[in-house]
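Heads up, the chain below is alone and in the form predicted on its own; it's given as structure tokens.
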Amino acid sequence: MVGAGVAGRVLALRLLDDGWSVTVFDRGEPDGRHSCSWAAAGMIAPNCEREAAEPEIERMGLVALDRWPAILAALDAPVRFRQDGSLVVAHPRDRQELLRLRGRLRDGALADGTARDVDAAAIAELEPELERRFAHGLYMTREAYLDNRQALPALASALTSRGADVRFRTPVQAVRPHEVDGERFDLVFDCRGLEAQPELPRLRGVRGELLVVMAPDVHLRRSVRMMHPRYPIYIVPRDDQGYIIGATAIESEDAGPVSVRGAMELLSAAYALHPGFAEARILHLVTHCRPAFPDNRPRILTRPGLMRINGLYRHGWLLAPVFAETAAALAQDRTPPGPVGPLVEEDAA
């Protein structure tokens, strides 16, 4: 296994319970800072992606929201979970974005309640410190959102106590089928992320800003997110009055610190939808390159000995789980079991 993003540290875990012995390579450090991983806000939130990805993402996304709890469950570390879904709202001005997500939801969303149209005083009872600031929004009712600063720790000290061999710290130069830097395995997986650009010149990086608050005076009970034809955001809350604001997607490889503009967009934004990050305190701004393949679709790209799961984009923590069944199947030359079949290609690299 080389790269161990969320990822390759789930496929691992994955292979190991399926009784392989399993080597992991990674250039980083256990608590994966220096990944795309790390630079997340860990939303596990299917419907909510459709305001831009395909219909085969929230598919295969509402697989992964049932794995999550189970691969939790089994670390070492516990790790914050919270499945109370997700509350979407939109400005009055900015219906139409709420609108369009609306009618991008799969068939029967609404229907089975997976989704629920929330009115202004549904969104008060959801998060009464939003009461009377928005008269429509959606209620994603299954979506959850995990501590990826957390679970990236917890998931590399779970590789260890189950026996495999991990070696931080240790860049490879060459991933080849069957092997890695000259030593030779039954099987290579390459989950290097942006790493792997040079053998797959399709993957392109976009680049993507957060920032990590201190807000005392803002208590949302979940993840919500503003629809804005512009500047849509996401606020997740973590631990300790902290909270996660982000959402840019910039075309752009540029990891460089994050922009001012950027910043101004995010907090203007936050404010927004809620005054009391007025007073918040900014305790990080983060920036990482996410991979991608121009239809930012993600692959499974498999030749003898060699199979590389890539291109995963800022839905990483959303398909791992997925992903990991899929590539442990076709390891073992069983159909996959999950929704993940189209998304399966040979290598031509």
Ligand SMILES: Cc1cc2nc3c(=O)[nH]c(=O)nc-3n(C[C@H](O)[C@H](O)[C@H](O)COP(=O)(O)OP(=O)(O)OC[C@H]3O[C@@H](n4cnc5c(N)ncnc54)[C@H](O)[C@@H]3O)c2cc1C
The other form holds:
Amino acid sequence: MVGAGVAGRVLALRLLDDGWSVTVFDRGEPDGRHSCSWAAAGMIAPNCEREAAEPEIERMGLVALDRWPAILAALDAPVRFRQDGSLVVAHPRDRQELLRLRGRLRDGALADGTARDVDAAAIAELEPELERRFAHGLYMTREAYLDNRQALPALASALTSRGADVRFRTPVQAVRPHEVDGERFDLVFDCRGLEAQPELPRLRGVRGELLVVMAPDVHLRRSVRMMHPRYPIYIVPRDDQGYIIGATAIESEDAGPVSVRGAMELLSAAYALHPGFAEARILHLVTHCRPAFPDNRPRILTRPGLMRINGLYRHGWLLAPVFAETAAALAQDRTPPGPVGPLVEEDAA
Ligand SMILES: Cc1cc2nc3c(=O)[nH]c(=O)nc-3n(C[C@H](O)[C@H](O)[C@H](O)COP(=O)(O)OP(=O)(O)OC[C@H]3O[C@@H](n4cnc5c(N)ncnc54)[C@H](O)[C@@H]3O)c2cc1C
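Given the form predicted on its own above, what does the protein look like in the form predicted together with this ligand?
After this comes the whole thing, all chains and molecules, with the earlier chain placed first.
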């Protein structure tokens, strides 16, 4: 396995469960702080992501959502995982955005209770501090979030304790079928994210910026999205009065520091959602580039002796469990489980 972001770590665990001997190479540290996976907000939000994503992301995400509790429960260290749904709101002038998302949800999402229309009273019940601020919203009842910065080291230590040969601080130069820098393997998995670009020239980076704040005057219980035609944001609670405010999506591979514009847009949208953010303290400004194919659809690319899992774009945490299941099944020449699976293509690179 080359690359230990969320895709590589979850797949490596899955391969260990299937009885493989697994070697993991990563140029970074066990806490993963260099990776795109570390920069993320940790939302497991298949319904909300329909805002921009294809229907298959919602379908696969719903399957993956059910997998996360068992993955996390089997780790040695606790990882904060909350599954009490997400609330989506919009100011009255932006209500069209809410209706657009509602119209894009999978058939049956409203009928089976996965998504619910909520009015001012229901919003106040879910999030008392948003009382009288929004008249309409959607409540995605099954959605969750996890603390990705706790999850990365916990996944790394589970790999080691279950017997994987884990080599952090090991940059790899050559990823080839059956071979990593001259060392032979039955099968090589390439999970290098954006850094696989030399072999996957179609891959591009999409810059994302987010802020981590401490906001003692804000008491949101669950992740909240505010729809807006230009500045949609989400707020994800963290421990100790912490909140993530995210995220921009800019067609650029510049992973340099957060821009003034990005910070202003995120902060003013957060303030428009909840004035308690005015006194929040900014703890971190985070930027990374999401790995994406031109159609933004993640893929497994296969050839004998080599499998590449990439293009997870905005959905690496959401989708890692289903990509791991499918890649592990393909590794054993098994039919991938379930009718809803990732796109698998022959690797023409
Ligand atoms: C601001 C932001 C917010 C996001 N929020 C969410 C969210 O809420 N939910 C969600 O599902 N997704 C979210 N995402 C998307 C998610 O972060 C990505 O889809 C995911 O991290 C991609 O994971 P990966 O494992 O493919 O790549 P990465 O996390 O980038 O991992 C690749 C790994 O490969 C290693 N590597 C690369 N080259 C080499 C080499 N030559 N030798 C050795 N090792 C190498 C790197 O060190 C790295 O550890 C967000 C992204 C951003 C930027």
